[in-house]
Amino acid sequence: MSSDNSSDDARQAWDVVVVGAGPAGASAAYAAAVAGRRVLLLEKAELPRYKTCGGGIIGPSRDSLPPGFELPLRDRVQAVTFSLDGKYSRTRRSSHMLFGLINRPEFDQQLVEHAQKAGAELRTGVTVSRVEQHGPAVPDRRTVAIVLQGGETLLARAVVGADGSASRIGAHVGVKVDQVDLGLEAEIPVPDSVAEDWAGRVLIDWGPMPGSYGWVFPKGDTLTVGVISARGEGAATKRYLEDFIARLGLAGFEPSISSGHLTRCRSEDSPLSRGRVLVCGDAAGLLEPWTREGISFALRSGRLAGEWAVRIAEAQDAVDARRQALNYAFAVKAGLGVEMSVGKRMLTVFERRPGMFHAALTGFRPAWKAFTRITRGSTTLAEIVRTHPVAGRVLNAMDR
């Protein structure tokens, strides 16, 4: 646990306390610290720590990183093999890098170090029990009390909840979700001969259950192999992963890690704040509903949360704090919210017609081109639907 002034914490309010040191929390802490505020970043685990995640870094993620951030890339992807439940396999290649692959422990650690260099203080091995905005623990209306397991209380002018999909802070804010998926993943060490076959190439397999898909992401001498599907299909999802690994000829290799996690997508009317408390990233249910891509959503919403938390910390009364929190919600909904609503429509269509998606990406040049532009960050799914009338009409027709 890293702290040398915890006795001062209870007496003096921090400007911003961020709960959770993943990509969303580290980005929030960085943004608030760069603005010159007194920032504390809390993390219940010791860092670096493992996180179930494919580790794909697309263009929007790269563009949201702090200045001078060197991505710890394990591979650079220039080819994608698509298959439809193991059949009709086809590989498409690009002359440019489509996206990069990282291991989350290294990536997250590096983001935290950038927040620390900007002036944020880190405390690890700390679990938050609850936050209080009223009552005896709160000395004045400009303050939030963060109560830790063990009874210690910290004070803050603003709090950012970035404590993952089972968020305590999200529960305080009242986050509502309307899509929950189960992701299962295995980190499989492989010999050089197998690793060479996968270098620079990923596999995306459209799966047997509605809305499901699997992936293979190469990271040097290890392949990250995973599948995701709607919660409630646990046994079928587990079977899909086992069949997927066997089909790939990887069943003979022992995984170094096998893990699972739930991803949660917010409902459109879900709150993003309560009083002086904001939520971002997984804690807010912010991720792309179709692909369940969350890193870019975490980095972007985290940065916004850090910037608006600074304004909330400066607010002199509840009305001003509320105004700033509403501005934060508007900023999130205007960008990430629009992408989520298009992603939700894509998922609905994909659940019904995965074969059509497969045919388009493997045989229709404009669809592949759109895929490459989205992964590289030169456009978004929402932008394509908005600016290309044909894309919008096709989506509407398939939606019906």
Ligand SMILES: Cc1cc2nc3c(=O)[nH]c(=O)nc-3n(C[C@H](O)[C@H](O)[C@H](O)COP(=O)(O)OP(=O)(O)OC[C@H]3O[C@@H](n4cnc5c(N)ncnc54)[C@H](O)[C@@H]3O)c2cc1C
Given for the second form:
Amino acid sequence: MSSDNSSDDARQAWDVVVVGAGPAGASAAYAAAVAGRRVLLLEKAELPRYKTCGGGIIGPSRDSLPPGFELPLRDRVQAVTFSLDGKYSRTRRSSHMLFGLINRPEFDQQLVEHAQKAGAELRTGVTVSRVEQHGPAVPDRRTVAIVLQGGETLLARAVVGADGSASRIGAHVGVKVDQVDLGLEAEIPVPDSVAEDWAGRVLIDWGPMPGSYGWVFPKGDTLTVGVISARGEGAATKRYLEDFIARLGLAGFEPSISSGHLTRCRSEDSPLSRGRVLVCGDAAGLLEPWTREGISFALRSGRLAGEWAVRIAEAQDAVDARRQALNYAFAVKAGLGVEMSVGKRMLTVFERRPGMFHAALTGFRPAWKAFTRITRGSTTLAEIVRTHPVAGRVLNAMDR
Ligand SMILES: Cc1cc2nc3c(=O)[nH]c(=O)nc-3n(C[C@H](O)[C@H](O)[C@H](O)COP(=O)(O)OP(=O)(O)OC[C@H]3O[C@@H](n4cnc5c(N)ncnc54)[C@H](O)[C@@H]3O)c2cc1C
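Switch from the form predicted on its own, shown above, to the form predicted in complex with this ligand and output its structure.
Full complex below, order starting with the chain above.
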């Protein structure tokens, strides 16, 4: 759906313009719209659009959804098969649902509809080329110019950049990353007999390259099969996916979609704002470094960005705008930042000793329990390390 009031848009400044309608952008637009502000959500694709993603919804993602949002679950996971590069396979089961699985086009579209119901306006099929905070396109110091491909310029009191891992708004803000990974995925339609075998169960395979892993996420008649590894090993990552699919006996089924996407994790000193522009989600490099879980990071940082963008929109001068932007950065760092730093340490240990992770999860009950509690959202990795001194000491010892 696209609105057709572009000439009005050009004259009147929006309170908040959000760039990108993934989970981060839809959350930001929702948060700013429920606060009663004039919000415009810009998306370059037509919706629903495909996004390379496993679609795993862990507890923190479920808990960050807007009120009244019904998750379009394709499956409920109650069992996990772990393997170490195809070997030592073991399945662990839980009496509770561990996490849910969704299809991203459906999930993202539904989030956008929620933002629209809250009052946000949507324009699809528009690519933002750049934002300008000074110069002739900016009529007064309290506005930001958003320049679209084709030359049209919109004005806003605050901008939220939620345009994903190749973010243009992130480049404007100066986002710095210290981890870039390549994820490859295939959506594989399978016959009923194969689908039944996977129902309610995922596979996680600790991969052959340091820090890599693969997954099978069942979604009814389709399996999402993917792998992720450090960028720069494209050929080896591709081979890993091919071997993974082959040894699962799935090579005979033609994927309906094969795609790849980069994930990027911010460095600790990376900015989260510049002037009246905030970044969130993948655009800000907010992602769990070990698992590369990003939906909960997008939903949580998106909501915070929307809330603080409202305050920036109200700011009468640069000092006040800066104060609100710093508050946003503080809120992100205090929550997601802490989770990311623990995740980075986990990744370092996992890169060196994947076999130990495998042995712990398959053979050591407290490790499996911790996994189930984290995926269900009753705790976080950071919380476990903070409240269990032994866990912190083990991580410290292995981190060296
Ligand atoms: C292979 C793989 C598997 C993954 N699996 C999981 C998983 O199972 N669970 C999980 O939690 N996370 C997973 N992730 C991470 C997750 O997909 C991302 O962290 C999440 O999509 C981030 O959401 P976002 O809203 O920040 O960005 P995106 O979802 O990328 O949305 C950005 C939006 O901005 C739009 N856009 C981009 N540029 C412009 C522009 N210039 N103008 C206008 N619009 C623009 C794009 O079209 C897009 O719709 C996975 C990632 C990969 C690569």
